[in-house]
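Only one chain is shown below, in structure tokens, and it's the form predicted on its own.
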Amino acid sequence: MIKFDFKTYVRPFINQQQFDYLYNKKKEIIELLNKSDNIGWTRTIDEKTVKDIKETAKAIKKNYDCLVVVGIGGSFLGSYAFHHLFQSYFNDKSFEIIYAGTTLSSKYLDELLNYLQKKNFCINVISKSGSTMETIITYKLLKDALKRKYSEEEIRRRIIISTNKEKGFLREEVTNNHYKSFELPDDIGGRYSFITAAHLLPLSLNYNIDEIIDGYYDGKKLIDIAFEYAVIRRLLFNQQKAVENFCICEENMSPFTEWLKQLFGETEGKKGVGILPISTVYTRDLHSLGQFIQEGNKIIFETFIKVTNSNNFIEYNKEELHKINNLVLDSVMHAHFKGKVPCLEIEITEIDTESISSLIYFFMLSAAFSAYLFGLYPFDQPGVEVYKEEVRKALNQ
């Protein structure tokens, strides 16, 4: 179950007349969203693709002991975040998945290649464009490692590519080498691609993707509260609250806030506007950024993601530690509110596949709505191309 409290620690900062004015745009903005050419993430995934994902996952688990996912940004953050929510902190026994392609660090890649020498691994390369620089470099290094050990026929069994249907280097790789591939739909952008093979294939190795899919589409029921969240964010921005701090108190939720940062950062950070997404882990960051948030420049508002129940029971001074943790979270909201920091609260009963999947859909809806309320198109990221062009120029010199 998911609960939302966008009133207790927010109401004094919101002008009701201004709220009503923006909220009355809901029908108009939903129509804009539905007419968009990037609306595929709201469409039901076809059963044939789901069956293919399950069969591929079954073959991976039967034949290999490790999957290396090669991708960056929206090509990996969804499954990476989801997986870490459920991963054990120590002695994790889930099927091993390594996420690569996010760095050009020679130290990291050298150590990765050395580690994989003793591993029976396969590769899932993910890029919507099929030409993402970091992804292609990592893929080529890993393919070279496979060439040093296996025949072309064996390599063909160990490479899976998820990319667009028609163009790009990775599509050429599929065509020329007959690698197993999944098509990423043209009408679904990277940061909105959670309900595609890009994320469902890695997740299917450790989780019931039927539950994930069901939970995801249950998120459609949250459309009204998603729009309310977007309106509140927009009104807070009008009051110079230009930074949103996503607050959690579970360390394993940190990758989820990284996914949120990309989602909101790329969706609405354009044309000199948008809200900067940051994140903190409490109580840890109360001893660093806590001072600034409490008494510093009032440019911040916070969205707390609270987990009501825990399956891990630890008692301290006759009190359940998880309850103490949540008591601290509640106290932080109250303290920051007293410091003139608006605080929104999202509460989930427990960390389970269906709740998290619904929350993913909720945030994607909210991000799209937020962009439209800023007068922006939600599904492009032209600024990301600037650094790529500079890199191309530098490499050609």
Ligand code: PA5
The other form holds:
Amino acid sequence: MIKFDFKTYVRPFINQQQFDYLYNKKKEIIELLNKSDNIGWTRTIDEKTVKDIKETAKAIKKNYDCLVVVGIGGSFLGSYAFHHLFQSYFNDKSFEIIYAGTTLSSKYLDELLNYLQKKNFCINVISKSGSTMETIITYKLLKDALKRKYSEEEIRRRIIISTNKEKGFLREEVTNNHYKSFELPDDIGGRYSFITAAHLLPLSLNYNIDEIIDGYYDGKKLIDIAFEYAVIRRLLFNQQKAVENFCICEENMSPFTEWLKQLFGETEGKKGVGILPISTVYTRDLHSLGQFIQEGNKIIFETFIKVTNSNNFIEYNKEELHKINNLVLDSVMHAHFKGKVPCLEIEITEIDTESISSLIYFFMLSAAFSAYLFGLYPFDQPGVEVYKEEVRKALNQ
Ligand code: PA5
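Switching from the form predicted on its own: structure of the form predicted together with this ligand?
So here's everything in the complex, that chain up top.
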């Protein structure tokens, strides 16, 4: 279950008339969203694709002991975040998944290639465009590593490509080499592609993807509260609150806040507006950014993601430690509110696959609504092209 408190520590900052004015745009904005050319993520995924994903995952588990997922940005962060939420800190027994493609660090890639020498691995390379520089470089390095170990026939079995249906380098790879591939739908962009093969294939190795899919579509019920969240963020922005701090109290939720940052950052950071998403892990960051948040420049508001119950029981002074952790979180909210920092609260009963998927849908809806409230198109990221052009020039390509 997911509960939202967008009142206690935020309503004193909100003018009711302004709230009503923006909230009344709900119908108009939902219509804009539904008419968009990038609305595939609200559509039910077809059963054929789900079956294909499950069968492919079964074959991976049977034949290999490790999957290397290659991708960057929206093409990998969803499954990466999800996976880390459920992994054990010290004694992880899940099917081994390594995420690569987000760095050109020689140290990382050299160590990865060395590590893989002794592994029976396969690759899932994911790129909607099929031509993202970091993804392609990593893919080529890994393919060379496979070539050093296996025949062409064997390599063919070990490469799975998720990309658009007709263009780009990766689609050519599929056509020329007859690799197994998944088509990423034209009307679903990277950061909105959680319920596509891009994320569901890596996830299906360790999780029941039927539950993930059900939870995701269950998130549709949260449409009104998603709109309310977008409206409140917009009104806070009007009061110079230009930074949203996503606050968590579990280290393994950090990749989830990375996913949130990417979702909101690319969706609404355009044309000189948008809210800068940042994140903190409490209590750790109370001893760093906590000072700034409490007493510094009042440009910040916070969204706390709280988990009611923990699966791990520890008693401290006759009290459950998890309860103490949540009490600390409540006190932090109170303290920051006193320091004129508006605090929104989202509380999930426990970290389970269905609730997390619903939350993912909720945030996607909110991010899209938020962009429309800024008068922006949510589904492009033209700013990202600027660095790519500079890189092309620098590399003389
Ligand atoms: O959310 C997005 O659309 C982007 O972050 C892309 O996912 C990212 O740039 C990678 O693009 P591609 O999937 O084309 O490799």
